[in-house]
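The data below hold one chain only, encoded as structure tokens and taken in the form predicted on its own.
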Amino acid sequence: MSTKSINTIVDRRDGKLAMAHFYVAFIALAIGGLAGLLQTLVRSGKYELPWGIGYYQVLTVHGVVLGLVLTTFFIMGFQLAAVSRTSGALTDKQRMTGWIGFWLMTIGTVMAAVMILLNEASVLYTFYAPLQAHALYYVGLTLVIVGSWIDGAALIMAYASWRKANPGKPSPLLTFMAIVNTLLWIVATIGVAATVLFQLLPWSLGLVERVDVLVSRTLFWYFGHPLVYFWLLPAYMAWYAIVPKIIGGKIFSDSLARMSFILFLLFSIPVGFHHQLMEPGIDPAWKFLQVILTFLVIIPSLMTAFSLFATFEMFGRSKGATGLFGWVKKLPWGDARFAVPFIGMLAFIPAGAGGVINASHQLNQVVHNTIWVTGHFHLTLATSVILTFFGISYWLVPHLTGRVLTKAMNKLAIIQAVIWAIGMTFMSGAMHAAGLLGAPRRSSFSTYGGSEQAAEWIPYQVAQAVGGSILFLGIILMLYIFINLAFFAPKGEQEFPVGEVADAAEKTPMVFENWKLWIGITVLLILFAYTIPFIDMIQNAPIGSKGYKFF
């Protein structure tokens, strides 16, 4: 085996590159979190925004900065560190590629953020046409995507050089997972890049007068649904390959972990229509097909749940646990590196159940465009994924900065996760309940002219504000812990835990490294799911819409 594959620490130069990504991510957490707090306060009806700031301006900041900036920067930083740790230090060329990607993403983020803050781009996180933003907003988004592709190229180059040095061997599990997620991201972002470059940018510059709304939304959701899995897979990386090491157990099955990632690559992209079930202009048969493909994504999620709890039970039994749930007591609940992601795992159970409802054609009609969907979103991304990202930060940030996670910070981290769970229970729970009563999403506070139905929603909106305030307290705590681990914690060596595979596990077959096969199937599924609907949309296209600016 190559000596490069048995590193125990991330190369310091690679660590600086990863930390640069994390600094931007946590600045985004601060800004986006403040915007989220303001939003919930406005929706309660008890607070008005000062200085002429618009509600939809704050809503756009919250969605774009947390949904796109925080996640993309954190994930790229984590994947760069994971590849450096498991496949050996990056070469100078690979590292330079990563830095170019980082700076392009950062410049693009600043451009988009400035346009939102100037109230030139209050078009929300989905930037749906016919709402029209300033051209510089679209240019900024384009730079973020192109920068992320260049970051991804650095990862792919590192993977390729490992494969060249280790022919006939399966790649390290974390590296393999990072590559699958990078490929998923590159394929998915082609859709959003196409709508921004060929539709929205020329339209915002006045080069064309009208835009085809249905085509732009379809291209957005071609990207928008796999985006969810781009967020989720790094959390799965930690759950599958890192948490077992933290608890002192072993990975249940390397092959099962790889298989689930491949299934996500195959089934997460050709399913965008389930976000458009209420949209006219798309043949119901194609919606039905994509709903079936959506339900196939449940399979790797259930595989993951099985694998994780098998790992936990095997560990507990090895420590002498008896009875059906005796192993639960043996888990290291006092270790934030385990406890915080575990709370995220538990949240994924109701989050997944809500996703099944959203993707069901008939049930979607009940909850579509209600705040139920926002509640679901906050359980998946803002709880399962973000708590796992926080759990990763507690060991990865000190590992990269040459510091240690102290007992005090470990205790504070667990308190932070409990506060987060309480805040999200209030906020997401109230969103789900209000959604079932018909409360709309994306809307500011309104009594709708004294409507009796709208009066039912207001107590839930107050509960959302209570939950949002508790969550903001959690964000302040998280930022305090991050700053401590990055700059003030005692110097030392913090472990980058990477799990070993259980002795009884099957040998990993090399078919998982056959990228021609997996990318080929992915492309075929996409062509199958989208070609005829796209031809139909273009042949039967309406005149298109002019741009609207309500801000």
The other form holds:
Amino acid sequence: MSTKSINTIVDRRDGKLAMAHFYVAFIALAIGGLAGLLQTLVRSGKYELPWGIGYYQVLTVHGVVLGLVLTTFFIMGFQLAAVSRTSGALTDKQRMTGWIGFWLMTIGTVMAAVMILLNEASVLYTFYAPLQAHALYYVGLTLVIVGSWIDGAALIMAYASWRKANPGKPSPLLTFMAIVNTLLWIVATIGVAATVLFQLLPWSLGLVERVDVLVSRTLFWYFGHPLVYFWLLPAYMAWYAIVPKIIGGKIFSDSLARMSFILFLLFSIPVGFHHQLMEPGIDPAWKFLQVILTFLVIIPSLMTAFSLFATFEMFGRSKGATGLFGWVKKLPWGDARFAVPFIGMLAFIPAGAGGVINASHQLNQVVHNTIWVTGHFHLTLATSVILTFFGISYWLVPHLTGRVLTKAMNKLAIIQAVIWAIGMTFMSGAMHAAGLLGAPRRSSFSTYGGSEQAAEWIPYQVAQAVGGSILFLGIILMLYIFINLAFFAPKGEQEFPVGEVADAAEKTPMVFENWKLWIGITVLLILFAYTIPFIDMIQNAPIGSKGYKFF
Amino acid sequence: MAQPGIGKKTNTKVEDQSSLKGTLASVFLLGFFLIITWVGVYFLFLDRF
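Starting from the form predicted on its own above, please write out the structure of the form predicted in complex with its partner chain.
Expanding to the full complex; the earlier chain stays at the top.
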């Protein structure tokens, strides 16, 4: 037996650390959500921002605060809670490390936010060069990343002490998954740290005059694609390891879940070129190679789909369901902890289909830089992932604050998810359609000099504003539920559900814990996919670009 | 052979609880959806470029 007891509740002190992350995350939701609403209203052409506020400033707030701040804080908080729950309470040293990470991230967030609000950094969340922000914006983002590494170090330390106390045993599934996601994050963020520290920061400080745009964009997308998997994997943690317990079923296979996480670690990084398919300066052969690697990431996603269907069907049949789809009726539709993430899972079907289209070179020519892409990641991140995060919050927040999810809140949570689904169908559906008609992303309302083609997009832009308004209503409801669960819900004990593996499943092999092997393959794949293209880019580099500030 | 009735009885038995045919159907539907959307945009591409 282990020397550290495995808790059924998260240690109260670890709970405080996780909740600190969640407070920042939900404040970000409020600010970023409001910015999103304003954007859709502006793009409808029926509304103009007051007080000289720029569209691109609001767009930067929305992207940075939701895409980078909300996600990173929520994920780190959730992973800390999950590791504490499944591998035992953190030691004082580990918890202190977590707090240092949290405060660094928070300071960085405030710095970047202040620069955006002062209109010194309206460069969008991708901060592509040669758009140049104030140096403090880059320093702020760097602190967020360094803080997240320190948070990650706390998780890795907790994992190491579990392994030490339990030699020869596979680690608890949720801990294992949190560690894979942390490693993915550390390897991925090296790219963005490199472009910020060696290119953008010296350039914005005036130490160097020019920047190599292609190198900086390539380093950004080396980070940018695994970033989306860093968002997605915590949702997969809930789908694989928590939702089965909520419905009263079993995890289909522990090994399959670990295998799919390892495949995400291997194949989600050396694929950044599929975001740069339309970019000159990269040899098509290397784009082709990275497209192939991208398509390999489809495998673990389809494994996940299979595994979830199987979990649901096994559960339904154990309750006496018959026929091809009789099991669907047996699922607990009245339980927000299941129903809300389930809507997220459903959204991942069109989201995944869109992703396959985006990554195909020829098809990318149809949709590149159109608002189709915005529609796509509002299905992946802003529906699949975020509804799952909301679903997690409904039990995790009261669990950490010693309260319970009441029947009334449960009902409100389901209403919230339905509102979200309706709003997103309008908004994302209209974005996909307008994108296929050529409407650009990242651009404010314009009639493009009375162009006929641009006039075709306007009805879709109105539909986006309708959807955006419905979604904003969803955000208000979510904030209301969060505040209730954090401060006002009745005291009690809310379960932190952790799934058990089906009896028929095979024993988990230890090879999954062989990090030398997996990190080794990850590094080899990255070197293979990026070394020669980088040499090409640097050897054939044009004169760099001066910075531009259009704000 | 001596007791043909027994074989008949097992035919009317309730469905196997470990059956995953709903999962098979679901993943096929998912696969068809992926193919249909991909081919749809592919034809747009052929039409335009």
